[in-house]
Amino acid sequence: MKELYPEIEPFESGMLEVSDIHTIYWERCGNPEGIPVVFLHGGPGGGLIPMYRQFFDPEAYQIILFDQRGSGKSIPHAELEGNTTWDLIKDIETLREKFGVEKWYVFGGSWGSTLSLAYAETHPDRVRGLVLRGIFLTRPKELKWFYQYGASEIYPDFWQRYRDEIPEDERGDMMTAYYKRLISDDEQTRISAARAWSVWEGSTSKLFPDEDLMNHWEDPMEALALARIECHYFMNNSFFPTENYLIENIDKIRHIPTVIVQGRYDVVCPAVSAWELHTAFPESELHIIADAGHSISEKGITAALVDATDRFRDKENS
């Protein structure tokens, strides 16, 4: 079983200005002359971690990272205005213009499975390969099954604290609750709100619960921003114009070799989304991992990331 590459620091790396209003941080790591590859981290407003850089052959692979708008090290911090799924795809453009890539792979998974896709299907000519994790395909199903009533039944405890933080005359609707509370010009509001709903998105990741991703989720700074703006994407159908949006322009990228690697007990994004995209994209390779949740660090969905990014490297030097 394939594990991650050694830790690795960056060989260079900045803040970008993208707009009036954000200015994003940015790293490269492993080969500057190497096959490029585009991380994209999960959330929206989950933000960069080091063993993010660790998927990749660092001798093969030119490895770029960022913080999306308002999250990790990006400023201003959990900002909402001008922050929309096609600002993130114009911010990965300028990007790839930036460090002159003709075109790159992109490794996203959760929701940077959603953006990878949503970049891809706009710009299909800049994308040698995909490989997603843990498909979301923000549809209102998945939105529901997590946030509403579903994962709530296989996680009654976790759940708890999560509920109990919108008063019961509002929970028809929890994520609008939240969403008033997340933008509250009260701050101790918005950071009890962030903290319940990040605790119980990092309650629920993995197949046997982790308490320092729990405690992970406490710290203000980070919870504000997943929960700030994860809720202003969903209430905003993450801004794209139909429901289906991506499965309904997936004939944009069947041409691009893709791996999709899933946990079959994943409740923050169910299996079902995965193999709905598999189904539409049949050429896609999906690789379900029998002893695994939602998250990357996961044993298993590990490996098959790194094998898929090995396979990918090996098919460019052959």
Ligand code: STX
Contents of the next structure:
Amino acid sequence: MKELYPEIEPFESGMLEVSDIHTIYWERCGNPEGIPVVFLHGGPGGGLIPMYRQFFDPEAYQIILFDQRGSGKSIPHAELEGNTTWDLIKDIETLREKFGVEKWYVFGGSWGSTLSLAYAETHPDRVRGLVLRGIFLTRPKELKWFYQYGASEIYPDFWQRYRDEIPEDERGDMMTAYYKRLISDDEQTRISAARAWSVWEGSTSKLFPDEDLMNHWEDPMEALALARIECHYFMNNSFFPTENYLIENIDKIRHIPTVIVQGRYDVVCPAVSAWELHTAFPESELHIIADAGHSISEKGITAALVDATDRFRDKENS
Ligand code: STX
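Could the form predicted in complex with the ligand be given as well, to go with the form predicted on its own?
In what comes next, the whole complex appears, and the chain from above leads the way.
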């Protein structure tokens, strides 16, 4: 089974002003002359971790990673103004042009898969191939499942804290109740809501719950970016004009070589979305991993993702 490539450091990194409000952190790793690939992180609001550099052969790929608006090291931290899917797509284009890339591979999981699909459908000529994991189309049924009712039945123990953050009379619409708190003027209210929201996601991401992952999302800065930005996007249908926008526009990208990796027991982004995507896009290659949940770091998921980037590398070199 394939494993991650060794840990690496960027050969170049920086901050780029992308609007009057936002400045984003970016980095380039691997081979400066290599096959270009852009990594799109999850959330939205999740930010980068160094492990994300390790899904690509560093001798073959030029790996470009960035913290999306308001995430990670991008500033202002957790800012919602001027922060939409279309702004992120513009930033991806700004980075592509900055690094002189004609056409690149796009790699993204969870929200990163949403953004990858939205980017590819907007700029199909710029995409050589897609590697997508834990498919998330941000449709109302997916949001309801994870934030209102569904996942709650599988993880009642972890659900309790997420639920108890909100008074009983507001629980009929958890997303709206959280949004109110996440944009509150009171810092303690914001932080408490952000931690409960983010720890819920961290607790349910793996087939076997991981304490380190849960603790990571107790950190107020990490939690604020993830919770505020996710809730802001999801309250706005991720700024898509229709509920099923990504599937409705799938014909724009059906010529692009695409690998989909999906954990069978993904509770954050249930496998039905990957199935519906694959059904609408039958040319795509779908791998359902029998013993995995949502996380990029589960063994079977990691192996399938590394195998996908290795096969794209071999195709480029043949
Ligand atoms: N959020 C889906 C998503 O993009 C509903 C996602 N799931 N987990 C993550 O992101 C982190 C790894 C960033 C926590």
